[in-house]
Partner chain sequence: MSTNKKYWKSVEELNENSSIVETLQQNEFVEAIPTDEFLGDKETLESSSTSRRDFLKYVGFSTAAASLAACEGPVVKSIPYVVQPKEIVPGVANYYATTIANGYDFASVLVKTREGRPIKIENNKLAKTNGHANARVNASILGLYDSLRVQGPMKGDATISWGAFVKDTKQILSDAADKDIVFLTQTFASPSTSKLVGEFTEKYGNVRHVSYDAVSESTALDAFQAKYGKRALANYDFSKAMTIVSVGADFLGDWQGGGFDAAYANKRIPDNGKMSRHIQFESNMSLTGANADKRVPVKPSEQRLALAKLYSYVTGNSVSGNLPENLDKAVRAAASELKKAGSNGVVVSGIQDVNAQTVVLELNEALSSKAFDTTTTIHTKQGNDKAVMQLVADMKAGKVGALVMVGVNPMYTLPNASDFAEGLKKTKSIAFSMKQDETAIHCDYIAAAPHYLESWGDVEMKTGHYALMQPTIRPLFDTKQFQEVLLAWTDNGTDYNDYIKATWTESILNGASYNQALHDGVFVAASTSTIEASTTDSEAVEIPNGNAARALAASAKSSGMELAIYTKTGMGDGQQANNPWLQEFPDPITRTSWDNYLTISKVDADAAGLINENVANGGLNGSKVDVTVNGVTVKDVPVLIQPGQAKGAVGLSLGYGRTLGLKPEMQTGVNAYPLYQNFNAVQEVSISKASGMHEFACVQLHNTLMGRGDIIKETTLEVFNTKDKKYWNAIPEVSLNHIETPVTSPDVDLWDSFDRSIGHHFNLSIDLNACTGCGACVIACHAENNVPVVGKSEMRRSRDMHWLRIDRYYSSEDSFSEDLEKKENISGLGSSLSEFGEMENPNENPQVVFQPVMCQHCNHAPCETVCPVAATAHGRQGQNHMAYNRCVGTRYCANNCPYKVRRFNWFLYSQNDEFDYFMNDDLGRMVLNPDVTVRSRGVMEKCSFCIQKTQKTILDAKRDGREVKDGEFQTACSAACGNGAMVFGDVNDKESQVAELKEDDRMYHLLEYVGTKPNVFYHTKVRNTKA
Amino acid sequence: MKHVIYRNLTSSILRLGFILLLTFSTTVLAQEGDPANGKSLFNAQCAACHKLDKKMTGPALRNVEARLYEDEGLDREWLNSWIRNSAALIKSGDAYANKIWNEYNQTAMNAFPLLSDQDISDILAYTAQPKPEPPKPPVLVSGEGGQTGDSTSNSIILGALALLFGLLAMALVLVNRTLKRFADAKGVQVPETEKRTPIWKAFVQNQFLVLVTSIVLLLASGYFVYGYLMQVGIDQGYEPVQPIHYSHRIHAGDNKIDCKYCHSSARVSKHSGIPSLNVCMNCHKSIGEVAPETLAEGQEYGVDYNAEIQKLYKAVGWDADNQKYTGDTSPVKWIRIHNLPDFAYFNHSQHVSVAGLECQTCHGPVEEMEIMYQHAPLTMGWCINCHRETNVKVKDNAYYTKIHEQLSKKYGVEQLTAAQMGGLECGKCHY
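Requested model, single chain only, the form predicted alone:
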């Protein structure tokens, strides 16, 4: 009887040890790779369809090896086969491979036959890392990273000065009253000062001063009225808050996205055009959340980039969880920033495609703008000065070859400005 109990106990201990060994080996397999190299491989090969903690075109991959082993009993060998050739695994009739394929709308996964075992180990080591804590907004300490300490000290100084002046005024009033009482008590008569003509009466009686003052006031009024009227319709510095925050600093600056990728009609049309939200979704179908570092940058501007992406999803009717459009859309009421008068004609394609101007020439350092604003005044004088100072690019431009030869002889110059080619004619912009 004791031998039976001993054998049962021994087999139970061995079974438990085997299970622990398998669990430990699974964890070790996920950690034997290089997470740093795995991150670069993941970003290059996997990030277009997968995120670590959120479903995208494919499933979330955080702790994917451990989850597959615990839930489905699938080991590293199965993962290697799936990563290198998922289509072959599906055709073989593998149950879980077909389940995943059907669950994600039968979307074919790219094959990666060139990934070595070590590459896959590195990627899985990266996916096995714990989820990092979200960045906390910086706390401004008095005197550090802000002006809290300075503003507080300035308020204290101003308050002390105001109190001091108030005490001095009260002291002067008390001294004046004391002196009057002392004079009355001693019978001292204080001589009364003679009443003088008020200064305003003296001024009115002096006709020369009245004339000079009137002329100065008229000239000053005319100057300020002229300055005010010249600013009518000029919106330089205009920086409206858009319904969906869009950071040109990130897109055009950090990510180096060409302006004409979004504003494609600037090449061929009078207008640069408002990009369709489908253009945004070309990237944001795969980018539902920004990196923690970028999210922390947004907090400095008071913007939650992830929340703005959700606004985009709501506008286009995108269901990020199921990776499909719902059809429930809503228009985005963008606020126009650059707006010329109706009587002024400006053609983007003529300047962008023919003249070869960069967008920054008129719109300023767009790649540095967190919020887009009107950089230039866009006045008639500003345009005319540009035409007078800008040489026309005639190299490798057959359109200008003949006219350049004729006009360069006429003006006796090698380089022609836009003004010399008719850029100051009224009909160019007003017709």
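Just so we're clear, the structure is a prediction, and the values are computed from it rather than from any experiment. For clarity, a rigid core is taken as the largest C-alpha set superposing within 1.5 Å between two forms. Numbering follows the first chain given and starts at 1. What changes on going to the form predicted together with the partner chain:
- Core-superposed comparison between the two forms: the C-alpha position of residue 239 differs by less than 2 Å.
- Remark: with the core as the superposition reference, the CA shift of residue 279 between the two forms stays below 2 Å.
- Annotation: Cα of residue 267 displaced by less than 2 Å between the two forms, core superposition.
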Given for the second form:
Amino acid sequence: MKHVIYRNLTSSILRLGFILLLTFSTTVLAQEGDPANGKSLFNAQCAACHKLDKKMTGPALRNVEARLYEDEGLDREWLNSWIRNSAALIKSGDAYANKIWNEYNQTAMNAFPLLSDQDISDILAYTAQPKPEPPKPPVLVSGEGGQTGDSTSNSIILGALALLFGLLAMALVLVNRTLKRFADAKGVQVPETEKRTPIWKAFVQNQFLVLVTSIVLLLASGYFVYGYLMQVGIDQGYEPVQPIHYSHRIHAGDNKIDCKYCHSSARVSKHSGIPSLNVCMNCHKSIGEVAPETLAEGQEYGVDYNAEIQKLYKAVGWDADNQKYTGDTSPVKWIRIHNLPDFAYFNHSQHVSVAGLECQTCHGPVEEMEIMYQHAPLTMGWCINCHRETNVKVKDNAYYTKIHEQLSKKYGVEQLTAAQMGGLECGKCHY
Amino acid sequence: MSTNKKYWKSVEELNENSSIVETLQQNEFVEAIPTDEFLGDKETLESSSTSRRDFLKYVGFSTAAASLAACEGPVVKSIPYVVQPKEIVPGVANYYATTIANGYDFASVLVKTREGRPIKIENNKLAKTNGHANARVNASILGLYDSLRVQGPMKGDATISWGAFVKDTKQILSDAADKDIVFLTQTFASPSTSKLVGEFTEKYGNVRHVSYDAVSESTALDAFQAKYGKRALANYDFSKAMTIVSVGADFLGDWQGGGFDAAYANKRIPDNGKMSRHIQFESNMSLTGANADKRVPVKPSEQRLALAKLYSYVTGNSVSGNLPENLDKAVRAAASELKKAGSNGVVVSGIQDVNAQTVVLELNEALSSKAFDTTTTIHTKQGNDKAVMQLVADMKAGKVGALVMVGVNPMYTLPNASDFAEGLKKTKSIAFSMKQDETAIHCDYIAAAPHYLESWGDVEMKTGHYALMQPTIRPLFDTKQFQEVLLAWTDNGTDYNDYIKATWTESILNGASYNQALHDGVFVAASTSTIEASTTDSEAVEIPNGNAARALAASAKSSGMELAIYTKTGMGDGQQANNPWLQEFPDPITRTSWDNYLTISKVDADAAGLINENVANGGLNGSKVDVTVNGVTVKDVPVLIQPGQAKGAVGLSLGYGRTLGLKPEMQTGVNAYPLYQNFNAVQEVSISKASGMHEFACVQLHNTLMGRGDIIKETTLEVFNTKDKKYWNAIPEVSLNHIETPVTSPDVDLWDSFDRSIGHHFNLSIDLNACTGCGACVIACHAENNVPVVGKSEMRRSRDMHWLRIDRYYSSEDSFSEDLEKKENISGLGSSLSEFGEMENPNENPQVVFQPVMCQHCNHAPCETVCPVAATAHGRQGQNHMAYNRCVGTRYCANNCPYKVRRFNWFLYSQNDEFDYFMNDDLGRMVLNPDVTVRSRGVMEKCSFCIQKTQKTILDAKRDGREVKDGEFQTACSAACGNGAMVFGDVNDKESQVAELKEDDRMYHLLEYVGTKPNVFYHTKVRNTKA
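Swap state to the form predicted together with the partner chain from the form predicted alone:
And the full complex, kicking off with our chain again.
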């Protein structure tokens, strides 16, 4: 224990010394930035167009300061003026500024006049950090190790138990044999047990019992057959493999993207709508790769998220290297999960916009679903139950004012359910 | 001890050597049963190795396999857009204003599109001109999804590219330099097209543009041109006319382009005790005649004299000639009414004669009729008969180098088609056509033309009344419209849309916004017309002023039978013959679908030994005749005996008998165009009976009302104005404890009424005065509700699927009130046997009423109580619901329905080769409304009060958080009704129009005494009859 404390102590002393050294050195060299602050600034201000290791709308920025200094002889001064107002720099006829501008399709970089010198050096410090090694997939090693440990202990216990029972059985046999020998020796006659009719024969002979059993069996099988037949055509839990592995867990769960951001037509239409690919590209234009941690998570599901994003790029015809659309598209053939029969009319906007229901009410914990599946049975009974139990959201809706007042008086209730509003009438869903 | 008694089965057994007995001991029958014969071809049976056991195995296996397969749902794929157009939201309809201008029908319409597919035509309420889509316009959407359309430009039989087409045709046009280039086109009435043709003429020089209407109004145009110096048609606004006299003009039909019915209906509803008075002289029973207050059957030759006499009686000029006494009396009466009406009177005529049309113009001027308008003229008919005839002659003489045809089918519609065919061989020809039709197939090049829903265009329907046509879908096929090719021919790089925009900005809009005009679809210019009637080089016909009537009277001579050629409400000129909706649309007058026929009066039919009879299955059969005009014979024309048909005259409609570019099922009827000689609708004709009987598909077996005043209530304006409601619209009464009690009283009801005062309560009002029977609602209902087409033989078995039908009843006496009187006076068995029998026959000149009947949505519905599975139930909002998935098809409901509005699906009508109509091909199914179930075999269906539309209206209001405004609730039929006959709405909204109409004195329910408490109500028909 003490040893550990000593080690901690030494390391903190060392760190302190290092920091002191750095503080002194800053006065000599240029201002030194804080990479942590730089990271948050980078993500807030630059990440829409820049990545560290990959070209996007703008160039990759890893070690940008060093590279500029070494290759072009441009210093921090130049960088500052470029970041604060690149357009002015281009206008001034600066050679390298114009070169970059032309290289990136003459896309003007936003001016950031509000970034202080310290901010810029923080950002540059962040960009100057060495590229982290991709984390070794730790899951497999640790997971397997854990599992083997568990299973060995289990088998040891089981083995011990088996041995114990074996010994017991052997002991019993030995005791039995010894007793028999005693009996033989003393001349005690062990009475022969009378041969009884076997139980199954008795059962067969008892016709009443047979009748009762067969009735019970018939009823039981009827129950299971009915249960089986009733679930025919109900695809609850239907979880087909989709052409692109799309994780609702990441999008709706981790990133907390509102369902209706992508499924926007649910607000106004009967269909929730499978988002068109241009909606994906609103974000994925700049998210070509996922974070290493996310990538590691994907390995649990046996999926390479980066490859899936590439599938999207291919479908939408996005050339990530040149940052432009090729026009060569191939629409994605998603497999539809929620299939209502044609004779049932369902309108999303009625439930989402008017009733204000959460999507999860019917679709389940979508934010936890790695692969989307059908949560609800989508049977008529299921619909009807909800209509019986759910109150109509009438507040602040002028449409309901009059009818709610009259109907609630008629039924003598405070709050009307959808059923009382007429939500159980056949023709409301079947036409 | 057993007996040795022997029983003999037959005498044959007494004969010991009988071979039969021996055989019978082995076999059940003496001779081998000819199983092969009825099981099928003997050879195939023998060659087949399938034994009976095998067969059973197969059956067992396939049943098991099918039931196992049914346990697994199919994999459904959903393919979203890559880039979703921002105006498209799946599941939400978009509407676009556009214009149909196919040369026969011109109307400003709204097109409903879903997911980019046009699915329905609706009325454009912003349009001041022709904003009311008739049955054909409503059905025209199906033409877009016609699977037999030409899918790309063709040279002969080979498909070529547009590039090659333009190159080749340019060569043809420049080769024709020493001859004429002729455009033979439909009426465009398009300012931009006229300008383009002008530019083309400038470039090529030797260009002639001939407008051709298959059904000509050339004489009316000639007469107008002679009198007013402008080749156009006078406009009539019937809402300004209190006395209308029509001599042979079917102005509620297609007369002079049609579109007059809304204004007419406007004055037919009694308002402060006043309504218009309409006198009709005609030979065929037309829609207009059926709506008239007084209808006089006059054969065509006498119509001429009648019109001349009418002129003389009104103006005082003398005209020679003598009319039969009773006709003369009627004409005098009409003249005196006209004179009394003065400027509130109007005269129209459909006689195809320059003199007749001149007389009409003069008469209206003499009356200084308010309804008569010679400044805002109609431009939708520009066909010039003489120019067409000249063209045919020139073609035969080899003077035409290149012929470009657009929107016309002369090989089918020209009476002298063989001359045209001869001329066609001597010229290079290009046809812009949607079909490989009778003409296109003979042309050197077929330019695949787009449907109007895929095209740009503009129309000047009336002077200053413009309309724009815009595409509502990307072209389904590799098509190009005529104007685009014209631009290519003139080496003009702009596309037609920009061209129209430039033309409009330059000379029409006068500073107004083009986008607004495009949004509205219509634009009314303050200034006058920009187009002059396009290059028609016909010399003005000289008419001795004032002498027209005399000339007309002199021309009125007749010998023998006369034929009056007409067009049917459903088929028009026949360009939509491949449209199953229109084929199955029952004619408003004859109630017969899938046919045209010779209409003949009962007297003439009896004289010629022609009969109509109903056979055992209820179908109508008719004799056949051969019809000969000037040596041209049309064989095997079926005969339909038409009450009200003038004696000595027969009628035959155009538009049928097409043979090319349509499915075999649609090749119905006979072609009457060969009889339409010299573009004259009236011909002298000889008729000879042919052998055999024709099978009609007529949906109404019984023609007369039999005095049943509880179906149609009718009264005269005089009674309506002077008597109490009880007299002309009494509520039926029943006896309760020997006290007469009205059936509306809850005391005599078997049912407990529900409180329907909360929420919406939908009612539909139908005004029998405003309903002209035009049938637009019938087709609109088809389109909205995915009503299947069942075909002729099923129609004949009364298995039509129309959710909305328009019943037509004739009176058996001179009028319905006399019928009623006769029925009341029947007493005793002898009298009832004979007189009821008599009442089954319609009068020679009967009164006619139309009554649209759909599900009445009874509050006390007889159908609901008898359904064993509760598939039909009532909603709180007054709609009678029908859950198809619950229905097991017992048909009890249909049997218990007093209105006979329920329809049973005897077959699966979609994706079934037995019913090869629009629902049987992928393209045709694109028209289906995605919000309405496509019903399958074995279920009952019926009008739903367009619950999908009412629910949508409610949802829109909920989403916006507001109340529903009056007029927002619509059914397909009420929205399609341009005449204001059908009004739909919520009667619980006391401010609504329908609630007001329900309180009207004329309101009654159909078969009110049954006590069904329907949610559809009618308004008593008031006829402006005079003694």
